[in-house]
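Next up: a single chain in structure tokens, the form predicted on its own.
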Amino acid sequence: MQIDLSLLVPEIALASLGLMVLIFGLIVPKSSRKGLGWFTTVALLLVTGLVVAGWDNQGSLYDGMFMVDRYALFFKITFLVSAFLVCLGSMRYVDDFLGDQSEYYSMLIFATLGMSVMASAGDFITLYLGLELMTISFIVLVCFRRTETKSVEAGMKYVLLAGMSSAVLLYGLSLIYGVTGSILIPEVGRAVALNPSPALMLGLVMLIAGLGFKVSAVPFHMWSPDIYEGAPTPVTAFLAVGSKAASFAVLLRVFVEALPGIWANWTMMMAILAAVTIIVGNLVAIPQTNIKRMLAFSSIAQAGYILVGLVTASEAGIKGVMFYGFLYVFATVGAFTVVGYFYNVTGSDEIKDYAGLAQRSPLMAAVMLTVMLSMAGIPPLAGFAGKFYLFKTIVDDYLWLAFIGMIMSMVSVYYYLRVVLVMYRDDPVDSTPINISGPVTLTLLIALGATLYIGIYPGPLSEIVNSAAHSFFVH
């Protein structure tokens, strides 16, 4: 069997980079390790360039166990862009609070590698291996501040809950294998159409529960607030963006390609799950006083919006998920970069302490205002275009879900603007200007520019996503 290794270039590059950074941490003197942040950032940018250059290089490996199409490549670009921005924006935070640069950056890379494997998984074993590589890397990252009680507690909770969800997911996959006799996703799709059974329905429910945990959909969201609050802020940003995008890539691949024969059995379940997630996420975010907890519940609500695109299981729905997932990277990383740098300076994550931020750092306040309004879906920002593509797919058959989404978007404006009012209206307790480091400034400018550009000119990204979504159905 001849193997086209060019299809594995991103994975080989990430695995080599992760090991290289880990080894550098052993041989490079401690005083010189601060350069690892720039090395990792530039290397991730180069890997992103390799994926973009291989946009037309499609195929499958190992008898369909590993699939490379534009759908997978688009998600890999999303993961790499988010890893690049998190790495760029967290250098100062890592130097001041974490210290172990090589371990932090290598775990970040290995988490990205796990996501990349998940996006290309053509069978259940590859899917599970990618998922566990990502999860184990995040467990290490979540409890990275091992001298801080909240971080260690968050790590312990994540170990227990992630293990439980993985067990449920694995049992669901084993039931589907037992019914269909195959682990290859396309073959499962053909077998399911011929043999729907009660065991298959149970496997489906367990699949939704296992992956629902990964995307923090209600009622599987209980881990998000505590872990988002306890984890180091850059890790929280990557957890909110990368792991969600990877899990949605798997959700789409499994439900649309492997379970189309029982589509009628799960589409209403997915619509109800999306509605409950949107409602609970937005309503519980309102009383929060800690900005990381507020963004955690906001992230839950955003997962609900993305689930809307899965309801129709159509090319347009997949396009909506991919479009929204990509722009969500910039909004979330922008918000958490501000939160992380503000914590560097003040040591606080309380919303009330953001008083007068517009006077102390106009750029940080402007970025926070822009990305929050984008997540609320206010035009002409990127979030409006993303929600438009998502809701457009369900208007004909699920008008009630579109109404819930629009009403809850208006509710989200309330708690987002509460932060904005504190930043722009209240007087600062300490009026000392906040000097932003170069990497953080660059991260904030990229997040701000992308949020504005995609909102005003969604056409270029829309064409790329159309091509990627179309390739999903061409096998």
Second form
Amino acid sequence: MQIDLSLLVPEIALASLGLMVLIFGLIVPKSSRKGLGWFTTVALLLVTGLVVAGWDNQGSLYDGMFMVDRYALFFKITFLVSAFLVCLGSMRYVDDFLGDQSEYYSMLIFATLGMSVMASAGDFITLYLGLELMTISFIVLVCFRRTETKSVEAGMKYVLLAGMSSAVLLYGLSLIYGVTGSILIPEVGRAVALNPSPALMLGLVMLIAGLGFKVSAVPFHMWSPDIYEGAPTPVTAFLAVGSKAASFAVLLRVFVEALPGIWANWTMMMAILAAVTIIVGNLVAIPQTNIKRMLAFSSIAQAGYILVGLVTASEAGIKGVMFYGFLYVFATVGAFTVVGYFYNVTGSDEIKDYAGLAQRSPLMAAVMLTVMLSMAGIPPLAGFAGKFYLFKTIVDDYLWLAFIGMIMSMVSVYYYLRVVLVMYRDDPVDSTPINISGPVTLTLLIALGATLYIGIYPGPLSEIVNSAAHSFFVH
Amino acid sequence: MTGFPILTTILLAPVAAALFMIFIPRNEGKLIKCVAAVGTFVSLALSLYVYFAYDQSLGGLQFVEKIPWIQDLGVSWFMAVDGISLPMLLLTNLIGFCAVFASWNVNNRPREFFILFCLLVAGVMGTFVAHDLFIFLLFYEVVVIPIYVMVVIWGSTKRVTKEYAAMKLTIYLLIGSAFLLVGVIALYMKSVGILGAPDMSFTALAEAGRQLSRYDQIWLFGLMLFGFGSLISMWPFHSWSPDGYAGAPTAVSMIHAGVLKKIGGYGLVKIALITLPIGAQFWAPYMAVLGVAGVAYAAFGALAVKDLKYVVGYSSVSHMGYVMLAMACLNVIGINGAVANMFGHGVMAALFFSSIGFIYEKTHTRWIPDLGGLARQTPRLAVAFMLAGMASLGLPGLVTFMPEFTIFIASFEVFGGLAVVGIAGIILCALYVLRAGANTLFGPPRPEYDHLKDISGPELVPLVVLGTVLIAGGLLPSLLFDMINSGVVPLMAQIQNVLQLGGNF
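The structure above corresponds to the form predicted on its own; please provide the structure of the form predicted together with its partner chain.
So here's everything in the complex, that chain up top.
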């Protein structure tokens, strides 16, 4: 069997990068490890370049166990861009609070590797392999502040709950295997079309529960506020973006490709799941006083919006998911970078302490304002275009869901504006200006620029996503 | 059509000014104000040029710029003006330019103020020059953010807190637009089915929309009516308007009452009515009733309040009732009157709010019983106030007279008795305006206001510019009406046969 290794370039590069960073940590003296952050950041950018360069190189490996299509490649770009932004924005945070540089950066890289394996998964084993690689790396990252009770507690919770969700997922997969006799996703699809059975339904529900946990869809969302709050802020950002996007990549692959025959059974379920997630996420975010918890609930709501794209699971729906997933990277990483840096300077995550941020650091306040309103879907920011693509797929059949989505996104403006109010209206208690370090400024400017650019001129991104979504249905 | 992209230039001039201001040190207040004035002046001058260079005999869309924007949605950067959008564009820039001078005394964080203000003006303008629904929506909501921030920082807390006012403004606008968005997306998806290819331009959507079934047209128009109606402060979705204006700083009140709420009326005519004529026919009687209810309700509201900004806030709800009534006539005269009244009311409301802003700035009160005799101490300010007041009650010779007269003619023919109720609102209007004017400006001068300085220098700009328009528009109504008519006639011609057929359903 001929194996075209060029298809595996991103994974190979990531794996060796992760190991390299780990080794550097051992051989480089502690005092000169500061460069690791920059090294990782630049290396991630190079890997992103490799993926982009391989845009036309599609195919599948190991008898279909590993699929490289533009769909997978686009998701890989999404993960890599978010890893890049998280690295760039978190150097100072890592210096101040996390200490062990090499382990942090290598875990970050391994988590990214897990995600990109997930995006390319052609069978259930590869899928699970990627998923666990990602999850275990995240467990380490979540409890990285070993001296901080909250962080360790969050890590423990994540171990238990992620373990449970993996168990549920595996059981679901084994049921599907039992009924169809295959673990290859396209073959499962063919078998399902011939023989839909109740056991399959059970497997399906477990699959939704297992992956619903990862995307923190209501009612499987309980873990996320605690863990988002307790984890180190850059990790929270990556968890909110990368882990979610990877799980959506898998969800789409499994549901659209492996289970098309039982379409009618699950679209309604998805619609209800999306509606409940949007409503609960937005409503519970309103009373929060801690900004990380608020963003956690808002990211639950965001997951709900992305689920809307799964309801029809058409090419347009997939396109909506990918488009929204990509712009969500900039919104979330932007917001959490502000939060993380603010914590660096003030040691607080409480919304009330953001008073007067607009005067202390106009850039941080402007980024926060922009990305939050993008999440709320206010034009001309990226979120509006994203929601437009998502909701246009469902107005014909699920008009009620469109109403819920639109009204709830206006409700979300209420709690986002409370933060804006505190940042802009109030005078700061401590009026010393906040000096932002170079890499953080760069991260914030990228987040701001991308959010505005995608919002005002979504054409180019939309073309790319179209071809990616199209590749999904080609084989 | 190729050529100089004049509409985009008009749109971007304030944005460029805002970008430039970012780099000016924050304590250079004078310079910042000058930059804002220059930015808005460029837009004003160019839009005046466009207004008079527009060829009315040709009609239709002119100064067209069209660049493909988002191919797969069929969106293009489609800028064009016709006889309906031009008066609105001119109005925006007139008020934008004057509002800079009405805010000349803002010295608390002036840089942020004028940056947000310029973005606000650009956002409002964008809705009037865009001929593509997606681009229209981009601008439609962009205004929300600057307004919220401006009200919470520079607003005033009198009867309601500014936070309350800001949140109320925002939530009303957004909930309205949530329904509007669903309607727009649904309309768009249906149009893709009819046309076979996605196209978001007003023209294409109108063509597709008219082929929709009666049922679809009715519910889609209903959503748009709610969305645009809550922006134009249609009764009973009007309550943000008095509270919001009271909390907002002068410039925001001027822009909001002057042009922003007109986007609602503009959208109803240029998007909803033209695209969904049968839906419009179904809803017209309701619109008329709600319009008249708004006229009457808000007029009584204006009689009952003692805060000057509330008086004008209610009066603007009342005047928008006339616009709704006029639109509901669904004929050329009615629509002409509606658009002209939006223009007239815009100029008048802006002048009103700017004079109230100056009164408040100088006396630190807007409470009518605490004021009086200001005509002696500040005669020029009194002139501005009375000019606006007279325009408000539709004095012949001012720009607001002809539109109201047109509306009465059109609505009396269509609605009869209902129109009479509406016309009666004029009497109430005279009552509250004259009472507010008399108690504020006339009577014995109060010694505590003896030290007040009359408006002078840059503060005179709103009076001079808006006053000129009020009088010129009154003496030469054809300047306005010919323009509007050249825009309304071809649009109505497109739907006239549908409307007549529709009667048989």
